[in-house]
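Only one chain is given next, in structure tokens, and it is the form predicted on its own.
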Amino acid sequence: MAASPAGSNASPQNLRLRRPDDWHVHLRDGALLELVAPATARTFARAIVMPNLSPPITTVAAAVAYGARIRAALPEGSRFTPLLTAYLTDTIAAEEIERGHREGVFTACKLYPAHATTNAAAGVTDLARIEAVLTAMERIGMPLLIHGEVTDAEIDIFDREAVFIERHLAPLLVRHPGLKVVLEHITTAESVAFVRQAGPNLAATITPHHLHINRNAMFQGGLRPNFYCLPVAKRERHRLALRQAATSGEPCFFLGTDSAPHPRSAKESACGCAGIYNAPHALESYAEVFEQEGALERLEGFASLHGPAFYGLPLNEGTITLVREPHTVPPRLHGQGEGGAATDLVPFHAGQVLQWRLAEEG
């Protein structure tokens, strides 16, 4: 990371980073894909794209077709590379997963416990049902990406991540010690501690919103559905633990935005959807946290180095620049929804001032 200070004791006025990747993003499909894909492609060279469409991506053919739709939604000249994933179900065939990985279509597999989040109804009901798939993935070195929450009705929603680790993740790592696993969008101090002690085959992604907000954000001044996501934000002590982990420089933690757009009409409704759309200002949001924690020199590792190292992929060649330039995030982003109807998205940090801006490329 290169920084240009304004003076001997001044904070840097710009940050040049090796081009980063987003190791967890939802690009959706159709008109919403066309609206949101350019925001991710503007900042990131690659992104692990979630497969929870309707219907989900469970075959090589479906992934190839989705990849083509993503590329068609990008601005002309974009060099962004979508890294596609397979949606695990109780009945998915290990042979299909292996073929997709061998042909360079599937970068990883995504495990959604059934009904854990948006479009997760077809997810896995019991890990025993995908034992053959997990064995194959361990053998070929294919990462397993986990939405780590139980869905039992009797478990408090704020405890579901911790219970998942105890009941399912810890035993899984014992059964498959060679399996590479990413515990995605972690939200608790207990997850931070577990990832730290689990060894080199377990890593975790951390979102910008879980670094900025705790669970109070959903209830300040009334019900705030645009701060509702899954896993939900937790107590302040967990937010502080996540900030310490993200800015620690430890390679087991890296960037994954979990940017999950929903139209405003679906968020601000009687049964609002889970998800926070942070892609338009994700890197600026992370930079804000790293500066507040006195760790700007570690942002490049978190954003650009740790993820490729874990996935065994080459580092990106290009760079991007963040400039210290306070700016206000728009309260709404306008576009077209299905059938050409107007739609609004509410971005994370809507109406707030951020101190860093992504510089436009030459």
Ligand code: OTD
Second form
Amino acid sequence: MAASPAGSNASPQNLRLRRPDDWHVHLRDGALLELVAPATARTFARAIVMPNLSPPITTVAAAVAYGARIRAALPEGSRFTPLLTAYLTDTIAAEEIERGHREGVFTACKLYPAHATTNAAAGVTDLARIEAVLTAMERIGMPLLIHGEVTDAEIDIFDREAVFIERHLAPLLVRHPGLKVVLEHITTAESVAFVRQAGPNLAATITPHHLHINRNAMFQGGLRPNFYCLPVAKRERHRLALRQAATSGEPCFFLGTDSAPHPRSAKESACGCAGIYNAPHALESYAEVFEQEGALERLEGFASLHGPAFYGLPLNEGTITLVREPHTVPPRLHGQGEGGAATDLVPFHAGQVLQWRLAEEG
Ligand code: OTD
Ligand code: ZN
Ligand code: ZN
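Instead of the form predicted on its own shown above, give the structure for the form predicted in complex with the named molecule, please.
Okay, now the whole complex, with that chain kicking things off.
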């Protein structure tokens, strides 16, 4: 990473990074896909695209068709590559997964415990049911991406990630020591510690929002549905542990935004949807954290190097530049939803000033 200081003691004014990837994003479908895909493609060379559509992506054919819809939603000349994932269900066949991987359609499989989050109703009810799939994935070196929360109603929502690790993840890693696993969007100090002590086959993604907010953000002066996501933000001590992990330079932690747009009407409602839409300023948001932690020189590892190394994919060619140029994030983004109806999205950092801006490509 090249940092060019303006003066001897000044902080850098420009940051040049190898082009980054987003290892966890929701691009949606239809009108919403068209609205949000350009924001991800503008910053990232590749992204692991979540399969929790309605219906979910469970076949090679569905993934091929979804990939084509994503490409069609990109601005002309975009070089963005979507990396597609298979949505694991109790009944999905190992042969379908293997074929998708062999044909270069499925980069990874996503495990949602049934009912854990948006469109997770068809998820896995018991890991024992996908044992054959996991064995095949371990054999062919295909990563398993996990939404790591138990879904039992009697477990407190703030404890569901820690309990998942204890009850399900730790035993899974013992049963499948050769399986590559990404624990997605970690939110707790316990997850940080667990990932650190596990072997090289376990990694974790960290979102920008879990680095910026703790659970108080949802209740600041009233109920703030735009800060509600799953896994839900935790106490301050967890946020601090996540910031330390992300900026540590350790290769087991890398960038995954979990950008999850929902129309404003679905967020700001009596039963608001979970998800934070951070794609428009995701890299700027991370840069802010790395600067506050005095670790700007480690941003490139987190954003552009550790992910490809874990997935066994080549590094991206080319660079992007962040410029120190404070700017205010718009309070709303206006677009068209289904049937051409007006749809607003509220971006993460709405109305706030961010210090870094992604320079347009020359
Ligand atoms: N929202 N979290 C997740 C998905 C969504 O809207 C979504 O798709 C997730 O954990 O993957 C969330 O808050
Ligand atoms: Zn998830
Ligand atoms: Zn997600």
